[in-house]
Each structure stands twice: as C-alpha cells, then as structure tokens.
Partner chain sequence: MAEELLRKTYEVHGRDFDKAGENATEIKRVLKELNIDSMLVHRAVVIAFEAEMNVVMYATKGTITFILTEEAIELEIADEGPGIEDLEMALTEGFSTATNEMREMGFGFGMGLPNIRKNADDFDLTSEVGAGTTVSTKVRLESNA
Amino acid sequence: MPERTHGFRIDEQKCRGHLACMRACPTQAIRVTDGKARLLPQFCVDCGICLTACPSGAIGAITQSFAELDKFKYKVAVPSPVLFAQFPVGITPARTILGLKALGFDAVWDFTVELALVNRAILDYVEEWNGPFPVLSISCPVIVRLIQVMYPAMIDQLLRLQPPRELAGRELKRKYSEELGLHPDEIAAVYITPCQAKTISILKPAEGVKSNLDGAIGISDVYNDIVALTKDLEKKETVAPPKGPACSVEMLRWAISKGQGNTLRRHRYMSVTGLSNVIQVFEDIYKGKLRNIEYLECDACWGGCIGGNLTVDNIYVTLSKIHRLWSDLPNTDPRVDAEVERRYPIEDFSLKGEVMPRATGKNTGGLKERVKRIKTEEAVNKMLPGLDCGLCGAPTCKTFANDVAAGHASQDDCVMLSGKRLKALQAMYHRKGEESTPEGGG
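In the form predicted together with its partner chain, let's see this chain only.
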C-alpha cells in the first residue's frame, strides 16, 4: 500500500496533466503519463512542493480529523511552537492553550522541557561523536527521507536522538496514565503540526518503529476555531489562562531552525533551510566537503518549520510575531531547569529503530546488468536534446534516459526522437483545451 506511506494523494479526476508538479519535485518522484501525474512512491520524500506547484488543485495532503480521535479516552494536544506564533496580538500562548482545550482536547502539552532535554542530549552527543561529520539533525522528516532516498551514504550522520515531540508523547502518556489510572493506549497524543510531513512521520516513522504520538492535526485546521473560541472565552472572563510555562524562547528558536545554535555555542554549527539549499549543502558533504562542521541543523521548509505548508501566515509575518513573543518571554525558567536536571539522568533519548536506505529499485540485478543499464542510460542521454522540456513525461532528459534504461519508458516518448509522440500529445492536450471552460484557469 504505497499510498498510505505518503502524505499526498493525486486526484486523477482533477489532474489535467500540467507538468508543474513533475518539474518542481526535488527528487524526481513524479512522471506524467497519458496526461496524468503519477507518483513514484519510492522516491517521494513528502516535502509537499508538488502540492503548492499544482495549478489544478489535484494534489491534496492526507490529513487526520478530530473524529479519528474519538476512540481515545483522554486527548492531549502537543502543539508545535509554530502554532503560538500564528496569532494576532491578544491571543497569547496561554490563550492559545485555552483555545485548544475549548476545541475538545483534555490537556495541552507544552514541550519546553523535552526540548531542553534534547538540546542537552545533542550537546553531549556531538561532544562524544567521532565522526563522520557533520552530524545531521533529524527533526525534519523530509530531510530524513531525503537522506534515505538520495544520500544513503550519509545515514550514519543522522542524529540518533528522538525529536522533542516524540519525547513529549512518551512523557505525557506516562504522566497521565499514572495520574488518571488509564492505559497509555487510551491516551491520544496529538501533534498540532505545521506540515503534513510530520503527520506521515507519525503514521509511518522512517525508523520503522511506532511513534509515541498517535496522530497530527494541521495548524491551519485549528487556526480559525481557536481565533473564534478565544474571542468567546474573553467575554466570559471567568476562565483564567493556565499557570506555568506556555511556549518559550527556546521553542521559538527551534521553530526557525536555529534550535541548537545556542546550545552548541562552542561548536562549529551550521543551519540550512529550504530543500534546494539543503540539497546543495548535501552535495558538498557528499563530495567530502564541510567535514569541519560538527552539527548541521537542516529543515526542508524555507525559514524552518514556520514555513510549513499547514501554517497560516507567510514566514515574514510569523517572524515578526515571534519577535514580539520573544520580548514577552523570560529567557530562562527555573521550573524548566529543575525538570531538566531531574529527568536528564534518568531518561533515554536515543532513537528507537534504525533509519535504513529506501529501496528505490535502482539497485536490482547483478553487476553486469547494472553496468549495462548505466551504459544504455549514457547512450540514450547522448541522443536527447538536453532541453528538459518534460514532454516525454519525465522531468529531465537525464531522468528520462534513466527510465528508458530501466525499461520504464521508451525512447520514442521523446518528441525529438519520434514524431508520433508529438501527435499523441497534440491530440491529448488539444482536446482538453476544448473541454475546459475559460474560468478553468491554470
């Protein structure tokens, strides 16, 4: 069931065979055959760029709904720090928490402590690590998948620590099952997520073990309700915002992909955001460069998680809100420090399971066969125009040559090599033009 393992679905009915998604995909995971986009799930890293690129609204994120959570006795929201930075003045983190509760959550888990624990664990990890360098952050599921698919040689460099959200899931189940006398399985830990990639990382973790979280709901799915509900709450006046930490400077730093910069102050640290930038840096690492960097924090979204595709505002507005929040928050909180001191020595933060290279089907057959495939690919590539026009249904001439060598495409699919292909395309796309109405757009 490849569909279940990815955060997206292409709606065949709505797809009009524009090549936008195919061209935008950073891992060449989309082909367009017979006028319809098709996903090659083994190459998909769940980045969501196709979703934004599609002019027909044919690609949708797989999301979860509140109804799916009904089977749980106690529901706990675990909001990404990005959530707190979405709202207008007046809807403070404390009020946001009230809003989540009004939405139907029994509790809201602020993971400031787990974040501080992980920051500390990362410092120890980096100081004990003997290489290869740089150590790569694991928090962004797209980056983990990118490494599985395109840079399997770098898997050993992935930080083998659980992200804070996973530790939060574990701790809140421990705490509430003890306090309420419930079985941990009766408690739902629900991440309020800035992107669908984290949803899929919870439903289908890359490291192959069960997540400590039970699901995820997009920030954009709760935003309007929280705004409306907090307005009502304001009128009631009776409900006091909760005491204790709600969001923190460290949480916000994490949300803009600068989470470890502070912790690793005395170490060589680098932060990269935006998938194309990350790929550029990974290419350098692959070539043996950047070995002097000890820790690389990397996020697929531009600007960090605040750029996630389930957020509400653009990153600059969000950054400005973070700036404002920042000034209201204390730099340190003695209660958090005390919790960290208590929990750090007794908890295990290591990643459960192993991240393995993704089987992409490229590596099948014996050595002779593989050499033959490479030679065919090179021979086909030489005949191609190198225009990357995409009319064959593959994003680049090189990818097409690869497809032909693997037997997935015929070289007659290139319009430069076969007049038949051009005729077929004219028939297919012309007829479509007549069918669609002017307001169809795109």
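Okay, that's the form predicted together with its partner chain, but what's the structure of the form predicted on its own?
No partner chains or extra molecules come along with it, only the chain itself.
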C-alpha cells in the first residue's frame, strides 16, 4: 500500500485539465501539466477545496475501509459530534451508536469527558500564556498545515495541547486494554470524520509522531449503512437502543463554529471560519494588525466541522438538528464533572512532538543561487502580462515566474511569450473534446 501523505488523490484518467482546481487552491499547490493536474505536495494543506472545485470528479478524498481494520482484535468508533446531527429525526444519537455497533464496531466512545478536559486546559493555557497573542487553536488540521506552509513565524502561537479526539484514543486504549487484557496495539481507535483532513492528521500528524488513533472513516462512508441497519434493528423487538443521552451539549458545541467560545467567554476571543477568511485574518496577524485577541479559533470549513467535505447533510439543516438535540440535553452532567476533576490533575495534555515549518524548497541553495533565482524571477515577471489566465499551468503570472526561476517551467509555457504553447493547447483540448463526445453526438 502506498504511503498516504495527503487526504486525497487525483485520478489522471478522469482529469480533463479544466484548471478549476488549480485556480481554487489557496496555497497554489496544483499545476496543470500536459493537460493533467499535478500536486506540489509540499504546499498542500489538505483543505479539500480542490475536491469540490473539480468539474470532472477527478479528485477524491482518501479515508480508510473496514477491511484495513481487520488486523485489530477490538474496534472502537470515536464519532465526531457532527455524525449525530446528520440523520433523519427518527435516528437518535442512541440509535446511531447502535448502528455503528451493527456495522462492526465492538464499542463506541463518547468523548465528552475529553472535550471538557481540553476546554479546561485551554482556559488555563490562555491565562498562563506570556507569548505573542493570539493563541491559535489546533482542532482543525488544515489550519495547522496552513501555518506550517504559509505563516511559519506564527507556529509558536499554536496551542500546544492535543485535540480531544487524540486524548480519546489514548484513554480508550488504556481502558479496554485493562478490561479485556489486550495489548493497546490490538485495539483500534477509529475516528468517524467529517473531512479528509482529519484522516491525514491521524495517518501522518503534523508533529511527525504516531497518533493515538489508528485511522478514520468518513461520515459519508457509514451514513447509508447506519440508516439501513437502524431500520432493520427497529423491526427486531429484542433490540433496544441504549438508554440515556449519547452525546452532550459540550460535545455538540465542538461541531460548529465558536465551539470553544463558551469556555473563553471572559477572554478576548474570536472565531473565524472559511479558509479565505482565515487567510485574511492571518495576514493581519502577520502584519501586526491584530494584537487585541487572546484566542483565535479557526476552522477551514465554513460554519465549522458541520461543513466538512465528508458530511452528508446541508450545513443549515445540520445546525438546526444540533440546536434541537441541545434542547433535549442538560447543560451539565455531574458524572462528567466528577471524571474531569479526577483526571485533570493527572492528565498529560501536551503535544507529543513539535510542530515545525514545512520545507517548501523556496529558500533552498546557497546565497548566490538564491540571488540568481530571484533575479531570474524578476526578469521573467517583467515580460509577463499579469493576466493570471492560468493557461501556462500555474495559477498566477507571479507563480509562473517563480516556477521558471526554479527550473520547473519554461518561458515557452506562456501563451503570450510563445505561439507554440497556444497551438499545443488548442490541439490538446480539441483532442480531449473529441474523446469525450459520444459517437454520433453533436
């Protein structure tokens, strides 16, 4: 099995070279060469925007299958809070858990306690922080990777705490290992994820360490099976859903934007969703314009995790369901509070490794080589029209000039500088048009 370093793959057979993915990518991680999209992995932050931008469906998310979990003796699902608000009204959180077990999981882990623990740890962290503000949340792996690639000077502002899903993976392995007499490596902790970015954050964490989780399965991959299985189970009078609430208000808050705001309501807190909005705010931070915020919660998906690209339901419908679930749940649970009090003094919340800047190759080579590259880039940029048409295969003229200077492209790839390039594109796309037209079609 090839190593997974990013949360999606490009199917060259389906790719029509439409340039849409290249233009949509916020970190300029895609080029179109010979009519096919190519990934520059060092710039990719796994935001998944290219998946929805591609009109040919050539880019698909990578998650895991149940077959890959067969090596484990005991399988535990760790469902994202988003999962519970995806189903029709009749399928309650309790029945969702029943469906996950019918799907093949031996247990389902409610990580409300881990969420409460991290909320408390965040509050202490912010109050004790003496570095530059704002402190940046790390719950969204896309944001962490964005900082690694585009804003490395802000890495020290990242929250140095493990996200709740990681604490859940560690705790469930400890618990079931003791109860069942199994080695922790024989127990699978599987996150049911709303996006492919969290999959890759588990398989290849930004800190370069081993995750406490063993993999992830997309919500869209289990949705239909859970709907079908719960309907079958309802017909069996001997099967009853678990009693009591299967999720909490605290858990559901993390599924939407401002999920951590309730914890930090006495502090200068701000929530930003949507990658383009996050980049705009980060630019202000980078320029020193935003210093009066103590904690910044960022989500790459608009609206928070409910907007993930592996979800099924419309985000507004999901939000409505979350509010309905809230109304049936108590704001606090004495059992959760007691467990938090017990575990908080002895819990290790710190990241297992340091988050480092991503090596993008922009500043490689000696001083003489870098100066030469800069001069070449400036010279090429002066010749370009600045139209950012993308026909060269790069998203902007400035990026194209950088590619030429780095030796990854030729000046002849610009249609304004070479007639050969335009003729080659005409021939290539005309040929593609013929291939895609059914025999006898107009």
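All figures in this text were calculated on a predicted structure; none of them were measured in a lab. Here the rigid core means the biggest group of C-alpha atoms that line up within 1.5 Å when the two forms are laid on top of each other. Numbering follows the first chain given and starts at 1.
- Relative to the superposed rigid core, residue 33 undergoes a CA displacement smaller than 2 Å between the two forms.
- Relative to the superposed core, residue 67 undergoes a C-alpha shift smaller than 2 Å between the two forms.
- After superposing the rigid core, the C-alpha of residue 376 moves by 2 Å or more between the two forms.
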